[in-house]
Structure formats: structure tokens, C-alpha cells
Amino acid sequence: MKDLVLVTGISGYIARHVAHILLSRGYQVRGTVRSIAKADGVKKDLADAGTDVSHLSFIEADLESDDNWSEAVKDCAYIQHIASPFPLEQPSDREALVPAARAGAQRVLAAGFAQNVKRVVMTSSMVSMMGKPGKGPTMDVTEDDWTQPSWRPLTAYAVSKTKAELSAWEYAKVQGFEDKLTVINPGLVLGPAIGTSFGASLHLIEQMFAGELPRAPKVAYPIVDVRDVAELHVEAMLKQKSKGRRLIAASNTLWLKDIAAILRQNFPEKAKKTPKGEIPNFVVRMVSLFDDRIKAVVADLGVFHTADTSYVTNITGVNFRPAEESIIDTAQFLIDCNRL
């Protein structure tokens, strides 16, 4: 039997896929849940996806509490720290999500380093890299880029992810364990979920189908498939060259209007309400004063964000599938589970 791996927030969209890969490769998995009542549902969803769950266990642990983290990491060789607050609606207070995200990361790192785990793989986001003024019409995001948390257009989510990651690196450095930390920075994560509980990113596709966005804001993000993000988490855990690195998880970049066009082309009957054309930037900024959902894209208006992830493939061997494939698979998943 292979090593025991702790997966924090195992009920989440990315975390379920990580657990699926780990269990399929023969690892033992212990998942944290904020309420143990969630455990049976996660176990059933994984089993329904064809996962052997005989070596899956759960423990109740909350990022905002010290309780149970020592027990959670006991006997674990690795930690996949994926849990983090990701609200469907952004809080008006930009600092609202920071305490849980930052303190949670430090709790997990402290417990893991005390247990002398081989590696902690932490999920961050590309939002911790690309939030800064003066980006211009194109921004090539790199491993060395950092978001400026003080930049006013940022949302609470972007601020929390940036401060949590900065805090994690600083803590690891002070403790002398930088080489035991690897951070994954995904772009816009799409792809089929395991079970019917999934991340906020899939709600974007639902909103497009529902006609909630008659026209699309002019924003473009590198897209990545959740299955590739999960594989990257596992390979980053094992590869020596990933020590102390920030690994961008991203495929090609698309404007939101191009995502809508792909949906219309592949699902012509169901995608009739998807956005056609773009909203002028000044209108988006004006609407964002009253709609927190729109406020989330203001910092990225008119910017074509790209990322060269060849260094990630060289380090881990993970190749990222084309964005169009992920978009189509996402829509088909939502159709299959009667969400569209």
C-alpha cells in the first residue's frame, strides 16, 4: 500500500478529482470536511465515478479552527492543501476572505511541517499573479508575477488568494521548508465534476446558457481542465524539480465571447441564449457599482491574459488539453446532470 495523503477540502471541485487520481494510483487518502456529514456524499460520488474508495477516510477540520489538524496530518507523507473559500458572490469587504484563507494555510503548513511530511502542494490561483495596474492590452503571466493586494479593482477572492499564498511562502521560508512547498496556480478551471457539486467557475457556463449575460464583458482568461489540474497536483507532489516552485496550470486563452461561440456551435439548440457580442467597457464599470458579480471582472477588462506553461510540462510531464475540449465537456456534463 502506498503512502497516506491528506486532501483538505475533499468535497470541493478540484479536490475530488485529486482524490480520484490518488486512490486510483493506490495511495491512501484522508480527506478533511468542515462537517463529517458531507463524508458519505463525497464517498458515494467518488465510487459512482469508478473510484476504489476502500482506502478513503475522513476527518472533520475547519480552516478557521485549530481543532483536529494535528490528527488530520498524523502519519501522512504528503498534503494536498486545496481547501479555500470561493464565494459565488464577492463580499463587499475586500479583506473578508483573508483571515480564513491565510490562517488556514498556516495551520495546514504548521501541522504538516511538524509531522515532517515530504511535500505540501497548495492550490492558489492565477489571480494571485495577474492583478496589477498598467497591464496593457496583453499580459503574459509568469511564475515571478505577483498581484498587488492594495490595487483597488481587486475582488475579495483575489486579495485572499494572494495574501494566503504570500503568507504560505513566507512561513515556509522562515521555517526553512521552502523546498517542501509547491503551489499550483490555475487559470479559469472548467471540465466535468465528480458528483453534482462543483466550483463557481462552472456557474459561468450555466449563466451563459440561461441568457443571464446577453452580451459578454470583454475579458479573456487562460482556461484549464479540472482533470489536468488534478493530475498536476499529484505529479507536483512527486517530482523533485517542483520543489519550491509556482506551477501555472493553463491551456490557451479565450475571450468570453469566444467561449459563447463554442457553446453555440456545439449545442445549437440549448445555447441560443448565450452572449452575442461584447458589452462596452464603460458600461461594465458602471454596472459593477451595483452588481458584485460584474465587479469581479473589472480588473481584467480588455486584457488578453496568456501563460506559457511549457516549464510546467518540463517539470511534471503534464500536458494541458485544449480549452475548447474543456468547454464542450463542461457543457455536456451540465446537460447530463440536468443543469441545462
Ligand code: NAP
Given for the second form:
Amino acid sequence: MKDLVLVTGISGYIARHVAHILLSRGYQVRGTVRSIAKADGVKKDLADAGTDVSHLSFIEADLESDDNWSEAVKDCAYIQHIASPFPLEQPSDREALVPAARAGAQRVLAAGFAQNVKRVVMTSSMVSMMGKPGKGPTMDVTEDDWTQPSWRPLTAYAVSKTKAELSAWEYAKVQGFEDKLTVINPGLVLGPAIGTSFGASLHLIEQMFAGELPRAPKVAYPIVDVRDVAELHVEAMLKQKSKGRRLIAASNTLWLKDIAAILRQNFPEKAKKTPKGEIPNFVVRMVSLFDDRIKAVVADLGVFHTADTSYVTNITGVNFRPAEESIIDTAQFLIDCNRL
Ligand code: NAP
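Right, and the form predicted together with the ligand of this protein, after the form predicted alone?
Whole complex next, starting from this chain.
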């Protein structure tokens, strides 16, 4: 029997895939859920996906409370800290998500270091790297880039991810455990979910199919497949060279209008309402003054963000499949579960 791994937020889109890989490789997995009522559904979805769930257990723990974290990490060799608030709509209070994200990460790290775990892998985001003024029309995002949390256009989500990651590194350094921490920084995560309960990122594809975006804001994100992100979490946990590193999880970058074009080309009947053109940037900026959904893209408007992830492949052996494949598989998944 292999080691026990704690997976926080196991009900989530990415965490389910991480649990699937860990269990398939013979690890024991303990997943945290905010409500134990979710446990049976997660277990069933994983079993339906062909995962052997005989070594899967659950424990209730909320990032906003101290309760249960020491029990959660008990006997664990590794922690996959994936839980964090990822709301569909951005709160207008920029600090609203910080307590759960930052203090939550501190709770998980403190409990893990006290238990002397071998490694904590924490899911951050490329949003903790991309948010700064004066980006110009292209930005090649690197491991050394840091979002400036005080930059006004940032969303509450970006502020929370940046502050959580900054404080995780700071805490690990102060405690002398920097080499026990590895951070994963994914771009926009797409690809099939396990079960029909999934987070905010697939909503973008649903919105496009539904015609909620008749024209697309001019934004471009590096895309990454959820199956590759999950594999990266597991490989990062095991590789010596990933200690103390920020690993960007990203494949190629596409403008939103190009994502729409891929959907129309591959699903001509279903994708008729996907956006066909772009909204001029000045219109997006104007609308963002009273529409919080549009406000969420202002920080990235007009910027083609890219990332060279060859260092990640060198360290972990993980390759990222092309974005086109993830987009097509996402749409097919949504069709198969009658969401489109
Ligand atoms: P998701 O499906 O919404 O999963 C988020 C998970 O976090 C859920 O299990 C949720 O539990 C849990 N959670 C939220 N607030 C919590 C709290 N206060 N206490 C305990 N658990 C809490 O989102 P996801 O896409 O899988 O995202 C997972 C991680 O990847 C997040 O850290 C996110 O920031 C990061 N990420 C995602 C993307 C992307 O495009 N999807 C890109 C970059 C980074 P409940 O089920 O109880 O709500």
C-alpha cells in the first residue's frame, strides 16, 4: 500500500482528477469536503469514472475554520492543497475571498509542516503572475512574475490567489520548509470533468454555446487540460527538482474568438450562437463600469499572454496537450452530459 495523500477540496473539478490519478497509482487518498454530505456523490462519480475507490476516505474541513485540519493531515505523507474559492461571479469587494484563500492555505501548511509531510503541492494560478500595469500587447509569463495585488483592475479572485500564494511562500520560508512546497500555476483549465458538478472554468464554454457572449472581449489566456494539470500535481509531488518551484501549467494561448471558431468548426449545429467577432476594448472598459462580469476581464484586455513551460516538462516529464484538443473534449463532455 502506498502513502496516504490529503487532497483538499476533493469535490472540485481539478481535485477529482488528482484523486483519480493518485488512487489509480495505488495511493490512499483522504479528501476534504466542506460538508460531508458531498462525500458520497464524489465517491460515486469517481467510481463511475473507473477509479478504484476502496482507499478513498473523507473528512470535513473548511478553509475558514481551524477545525479538523490536524486530523485531516494525520498520517499523511503528502498534501495536495487544491481548495480555494473560485466563484462564477466576482464579488465587488476585492478582499472578499482572501480569508479563505490565504488563511486557509496557512492552516493547511501549518498542519502539514507540524505533521512533517514530505511535500505540499499547492494550486495557485497564472493570475498570481499576470496582473501588473503596463503589460503591452504581449506578455510572456515566467516563474519570476508576480501579480501586484494593489493593481486596481484585478478581480477579487486574482487578489485572493496572489495573496494566498505570496503568504504560503513567506510562511514556508519563515518555517524553514521552503523545499517542502511546490506551487502549480495553471492557465485557463478546460477538459472533461469527472461527474457533472464542476467549477467555474467550463462555464465559459457553456456561456459561449448559449449565446451569452454575442461578441467576445479581446482576451487571450494560455489554456491547459485538466488531465495534464492533475498529472502535473502528482508528478510535482514526487520529483526532487520541483521542490521550491512555481510550475506553470499551460499549453498554447488562444483569443476567446478563436476558441469560438474551434467550437463552430467542430460542432457546427450546436455552436451557432458562439461569438463571431470581438467587442472593441473601449466598449468593454465602458461596460465594465456597471457590469461585474465584464469587469473581470479588464486587467487582461488586449494582452496575448503566453508561457514557455519547457522547464516544467524538464522537471516533471509532463507534456501539455494542445488547447484545441481540450476545447473539443470539453464541448463533447458537455454535450454527453446534456448540458448543451
Ligand atoms: P472548483 O471546482 O470550484 O473547486 C474548488 C474547490 O475548493 C471545491 O472543492 C470547493 O468546495 C473548495 N472550497 C472553496 N472554498 C472553500 C472553503 N472555504 N473551504 C474548503 N474548501 C473550499 O474549482 P477548480 O477549477 O477545481 O479549482 C481548483 C483550484 O485550482 C483552485 O485553487 C483554483 O483557484 C485553481 N485554478 C483553477 C483554474 C481553472 O481554470 N479551473 C485555473 C487556475 C487555478 P465546495 O465543493 O464545498 O464548494
